[in-house]
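Just one chain follows, in the form predicted on its own, and it is written as structure tokens.
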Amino acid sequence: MNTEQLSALFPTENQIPGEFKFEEPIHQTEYLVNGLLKNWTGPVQAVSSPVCVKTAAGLVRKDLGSYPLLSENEVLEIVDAAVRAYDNGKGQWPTMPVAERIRKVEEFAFQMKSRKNEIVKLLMWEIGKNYPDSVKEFDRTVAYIHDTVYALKELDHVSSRFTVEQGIIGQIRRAPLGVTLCMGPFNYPLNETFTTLIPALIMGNTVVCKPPKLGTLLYRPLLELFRDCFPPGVINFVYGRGSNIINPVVSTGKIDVLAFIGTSKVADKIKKQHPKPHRLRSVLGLDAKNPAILLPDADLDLAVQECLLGTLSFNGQRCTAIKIIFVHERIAEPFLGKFTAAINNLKVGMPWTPDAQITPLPEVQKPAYLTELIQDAIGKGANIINEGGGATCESLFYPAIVYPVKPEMKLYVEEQFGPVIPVIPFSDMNTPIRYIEESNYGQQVSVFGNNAAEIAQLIDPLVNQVSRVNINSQCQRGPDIFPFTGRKDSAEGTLSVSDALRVFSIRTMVAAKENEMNKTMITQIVRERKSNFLSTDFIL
């Protein structure tokens, strides 16, 4: 595929299917603070789609609208609203019975389903995600909310009893941490943001949420639902450029938890802004350069299928993507032949194009960056081995297999976060092992092979370098019940349905000496439901 062929894939306005047309730009002027949708009349950020439309003037990115660029005064007002709602743990939300918090989150999830079509459409237009994956992201997010509710009920069941040990009566439950700043990524702007926002909320924290810079408008249909389902100040939204608004937020020292999914470089800058960083609990999903290792006896058809999904799902724009492939030299040629053929069969198109697997890239600068990585590799001895690899037109970039990649090339170490696939031949198993050991990242690895003894020998050292070893399968996050974390610069804290509840809370207990006076008093408190914390209620 070449530039002209890619250009021909962009539609005219009349070629856009009716159900996917973006008729009028959305100029968002509202922001949610303290239970109110306030109007903004100041500067705004224009939002353009990665989807280009053919016009008389050439290809033009579709205008989607705009959102507010709040000033520092509004930002500080938003933080103070969350602080007041928490009220040092005395607020309505943190002291509310767990069952009541669950009810409000369930109501939000129910109401959210009515906005599905709007949000799916915005996912497609804002970040170029194809229609099936956009639907999947929405449905998975709703399922995640329900799974979180179920997990909290299970956690509360275990906590709704007293323990007597060495003459001390105690009840151990989980309590919120305070004000949480949630910042999600553009590649899963709804799902990944909600994997921190929902557990933070349901555990009794108040939240300041900054939507991703790409995928901002899709939150507009949810603002009214957040306003109506939660008490004032419990959930607030801040809009603007991260560099301008996050510093004022964090430097107040009023943020207790940072939930951030992005790069380690940005996370480090944010954490340094806090005046008491040791008091800042961080939940971070960061960089990754996940390798795949193909052993000599790997099932080539299976390896090709999984590596294709692992490297190019949503154009490779996933932290869990396979971003570098080590293939044993004995099978390098047949693997590359099959892998190239599989890429040639991928369909390129717009987000609504049936079966399109390669779609426009949302980051304006990404095609140029990927081209730079490829040119650096070619200048140092590598080649693009698939026909048309690296061809680009505006936001479309045709996948490129780059081979053989060497340590001196940028592609060897930099996380490309896009459809460029570096492949390295090896003869000595120490080559990929040493790469993993020396890497700054430690999220996942995929190992392909059929020799149980050899796989077993790899598992033991690899689990001490990465947080998930995938056998004969791609790297991935799900199912959401499994822990999701990383070592080194790849993560801080653990996320999963149950782990997230723990990471956004702290074990707290009420204790008393075991004597008649205390037993009588505790019994009275529990029976008469005088305390929301000290309780033996069983949530069904």
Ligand code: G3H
Second form
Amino acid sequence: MNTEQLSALFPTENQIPGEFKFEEPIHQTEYLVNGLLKNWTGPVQAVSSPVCVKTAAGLVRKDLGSYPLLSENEVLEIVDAAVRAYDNGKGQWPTMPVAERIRKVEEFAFQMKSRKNEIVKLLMWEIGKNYPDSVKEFDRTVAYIHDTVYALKELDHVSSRFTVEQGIIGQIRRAPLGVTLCMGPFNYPLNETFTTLIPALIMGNTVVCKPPKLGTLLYRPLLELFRDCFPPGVINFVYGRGSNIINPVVSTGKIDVLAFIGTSKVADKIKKQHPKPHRLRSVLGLDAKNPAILLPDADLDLAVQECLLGTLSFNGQRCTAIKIIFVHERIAEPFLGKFTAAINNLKVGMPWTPDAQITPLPEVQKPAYLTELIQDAIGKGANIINEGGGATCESLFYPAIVYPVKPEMKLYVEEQFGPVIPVIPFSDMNTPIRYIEESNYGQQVSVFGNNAAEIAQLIDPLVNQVSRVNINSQCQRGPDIFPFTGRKDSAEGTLSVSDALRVFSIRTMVAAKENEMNKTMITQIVRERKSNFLSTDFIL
Ligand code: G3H
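Return one more block: the form predicted in complex with glyceraldehyde-3-phosphate (G3H), after the form predicted on its own shown previously.
Below, the chain from earlier opens the complete complex, with every other chain and molecule after it.
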């Protein structure tokens, strides 16, 4: 692949298949606050696609429309709407029976399915995700909502009983924490945002959501559903530049929970704004540089297949991507030969191109940054070993295997978050182990090998350095039932369907000494259904 060949892959307007055409730009002027879709007439952010279109003037990024750039005043009003809806825990939503909250979330999921085509298309155009992965992101999100409902029912079953211990009667449930600020990442703008937003909501918190900078318009079809399915102020949306609007929001001290998926640098900045940092609960999914370690007896074909998925799914733009490969020097040559051949077979194209695995990158600066990483490595002795690796044209960037990477190169430490694959040969197992120990990241690792004793020996130290050790398998978050977390700069808190319900709530109990007066009163409260908390109702 070279620049001309990449350039030829961008379509003319007429070459875009009918079902995927983006007919008219979407100029979003509305934002959701306190159950109302308010109209914004102030400054807006233009949205253009990573997909370029061939025109007489050359390649032009497709204009997708615009969204509001709210000012600090509007954003602070929005936070106040969430604060009022929570009303110090007295609000309709936080005091509502769990079964009713579940019904509202289920209604939302049902309605959301009717917007699937629109949202999938926006995923493709806004972030360049290929069609099958965009569909997968949507379906996985709907499945996540259903799984969350199921997990909450399970949790509620356990809480629907009294415990008597040492003369004290108690009922323990999980109660909401307050106002939650949800911010998701551009690579899974729908799914990862919803993996915090839905559990936060269903546990009774009120939410201010800021859609990612890329992947914003795809929330528009959902605004009216949120408005219609939830009481006013329970879910609100802010739009604008994070650096302008998020710091003022957090510095009010009105945010109780920060759910953020992005970089540790930004997370640190946000957290520091809170006037009482100990009050701010944080659920963070952050940086990662997951290594793959290929032992001398690794099954090469399997390793190639998993490393390909691990390094290049969605162009390597996954926090869980394999971002550096350590290969034992005995198998370095055959591995690189097969890996290069596999990359040669990857199809590059537009998000709708059948089987396209390499698609345009949404971050405008990314190709230049990746080129800089490669140049730095070449300047320090590495080579690009696959033909055409690193070729670029506008938003398309052809994957590059860079070899041999050394500690002094930027690619050794920086999270490239794109289709550049640093490979390091090693002879001593301590090389990759030391890399993991000295790394700022601690999310996952993939180990490829055939010898049970050797793998077992690696598992025990590695599980204390990262949060998931994958054997002969790529790194990944799913299935969503498994814990998703990390050590060091990689995460704070754990997200899985059931863990998320816990991180957005706190165990709270009602307790009474076991005497006749209290027993009679509790019995009366339960029998006459006078409290939503003190209750033995069983949600089926
Ligand atoms: O960007 C990070 C995502 O959580 C990755 O999820 O491993 O399922 O692609 P995934």
